[in-house]
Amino acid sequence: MKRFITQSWLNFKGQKSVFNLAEFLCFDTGYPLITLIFYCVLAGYSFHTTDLTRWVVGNSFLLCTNTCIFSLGSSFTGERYHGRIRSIIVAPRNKLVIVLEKGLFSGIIAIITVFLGFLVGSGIFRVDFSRIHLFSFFLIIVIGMFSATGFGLLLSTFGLITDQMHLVLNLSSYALMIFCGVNFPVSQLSYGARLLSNCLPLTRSIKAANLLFEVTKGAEVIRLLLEELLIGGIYFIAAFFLIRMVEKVAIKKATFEVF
């Protein structure tokens, strides 16, 4: 366990080593919070409402995008850039452990960022969190970030099979913004878009968090969280098998990329 945590910390430091503390805080919390405020103000004027709870909840979950999509999603691309991809591919180590190591601290930072988003959002837009069950709310955040971290890890493995990661990561971040029910209900999407929404992380977490502010539907919230856990687990397993596939190609063709 100690080795796992040490390797996770080194991976995280490797991702963030180019930033000093001020740059890290601005990039991982300041910029996402400004984005949250922008979309909440826009929703307030667009829908002529002062009750912005739904938008604060949705955009707070989306604050994990910088950490889970862009930082974590480019981790294998960074490994190749820094010359470590050779060691990762040929090392006789369980690739699932390598995947989990990369996600541990990114997931923790994402949870903290989302929690800050809720605090700032509730302070600025007067969202009343006193009427919800806070432990259930915290649990929803943790499960949502587990799923988002798995999604980011799966995206990171695409860095081994394509050199167009900027396109992949930006497209993924906008897909989360449009299809996860952040700024408008999933029920307003077309049938095909709703199918895509059900395959993305955060959709069920955002819906479960919104349900806490309405009439309590315990069974519905539990069902959504179990489905979110399943989706997150599928992302982690898919990332593991994708790395194994690249490993086999590397052995067969004596190359470290599929593209």
Second form
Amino acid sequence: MKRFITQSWLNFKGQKSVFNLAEFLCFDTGYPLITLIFYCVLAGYSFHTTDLTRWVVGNSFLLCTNTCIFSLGSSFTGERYHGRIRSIIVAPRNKLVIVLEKGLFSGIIAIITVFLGFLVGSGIFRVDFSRIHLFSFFLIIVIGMFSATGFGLLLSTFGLITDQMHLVLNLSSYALMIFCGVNFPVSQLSYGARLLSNCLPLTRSIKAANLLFEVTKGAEVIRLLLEELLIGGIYFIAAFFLIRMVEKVAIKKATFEVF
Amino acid sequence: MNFIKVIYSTLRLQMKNSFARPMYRFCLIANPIVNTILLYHMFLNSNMDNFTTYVMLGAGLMGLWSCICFSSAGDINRERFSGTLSLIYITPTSFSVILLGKVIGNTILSFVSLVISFLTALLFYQAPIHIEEMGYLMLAIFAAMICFITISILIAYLLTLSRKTQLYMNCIEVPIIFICGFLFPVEILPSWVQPISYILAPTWAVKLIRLSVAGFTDSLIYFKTLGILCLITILYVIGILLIYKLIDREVRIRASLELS
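And the form predicted together with the partner chain, for comparison with the form predicted alone?
Entire complex below, previous chain first.
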């Protein structure tokens, strides 16, 4: 366990060591918060509304994008760049553990960022949090971030399959923005797009968080959270199997990339 | 004549180099497409007349700004990283002329994002385009191009002072789109933000483009906006000349291009 946490911390430190504290806060907190405010103001303008609760909720969940998609998603590309990929592939260690190590601190930072987003967003746009059950809300964030972290890890393994990670990561971040019901209702999308929306992380967490502000539908919230947990789990398992597949190809072809 | 030749060859080379980079291709092609889809759905029930044209312009301008952020803004640093900065700096042609050529190349290519945004709305949503003042729009786009070229050079010089260009490039994208009113009038922003918006040239460039699309009864409003845009752009040019002089002096004293 100690080794797991040490390795997780080293992974996280490796990703962030290029920044000092002010830059880390600016990039991982300040910039996402400005993005949240921007989309809430835009929603207020385009939907002609002053009640921005659902946009504050949705965009706060999306604050994890920087950590879960971009930082975590580029972790294997980073390993290759720094020459560590060889050690990872040939190490006798279980690859699932390696995957989980990469996700631990990113997930924690994502939870903190999302919570901060809620606080700032609710302060600026006057969202009344007093009428919701805060523990349930926290639970939704944790489960949502678990799912988003799994998604980020799956994306990170694509770094071993393609050299077009900029495209993969940026498109994924836009996919979350468009298909998860953050800035407009999912019902506006076509049938095919709604199917895709159901396969993405955060869709259900955002819906569950929004339900907390409406008349309490406990059973519906629990169902959504269980589904979100399942989707997150599927992403973690898919990331694990993809790495195993790449590992096999690497051994067979004596190369560290599939592309 | 030599000046034009240098500018022309630099901009051609820059266009090729920029297009070869995956991040630039994403900003130029994918960004306006996804932004058009997102904004279309956000404005679908806005009850705005001519909302599709508004969406196309907004998405196109967002794509254009992203291209500028991830290309022109980091060009000097990119040359430094490739080890070619000192070679460019000591060529008989002034460094500022080469940089101008690079930025013009990037900016012209970046305007393609406006076209892609228009095509996306047409293909995906059969959205009608309604432009009230086509002639004025052309003039507005030309003025916007000059404005974006100057602001790109200014940012490129400023970012030269740091090694963490990548971080700052990411951090200037959304704030400028936000406070310059790319997607909504700056008048809806808090009153303390508006002065910041008004000293930024893109605010006036966007206002000018939007005026041409929506139409106007008094052409004085259009030319007043154009006049303010020209004035701010001239101030930026003065700023660029001063910064260039400062950087050039430092480079010669330290005999190094590693300013940070």
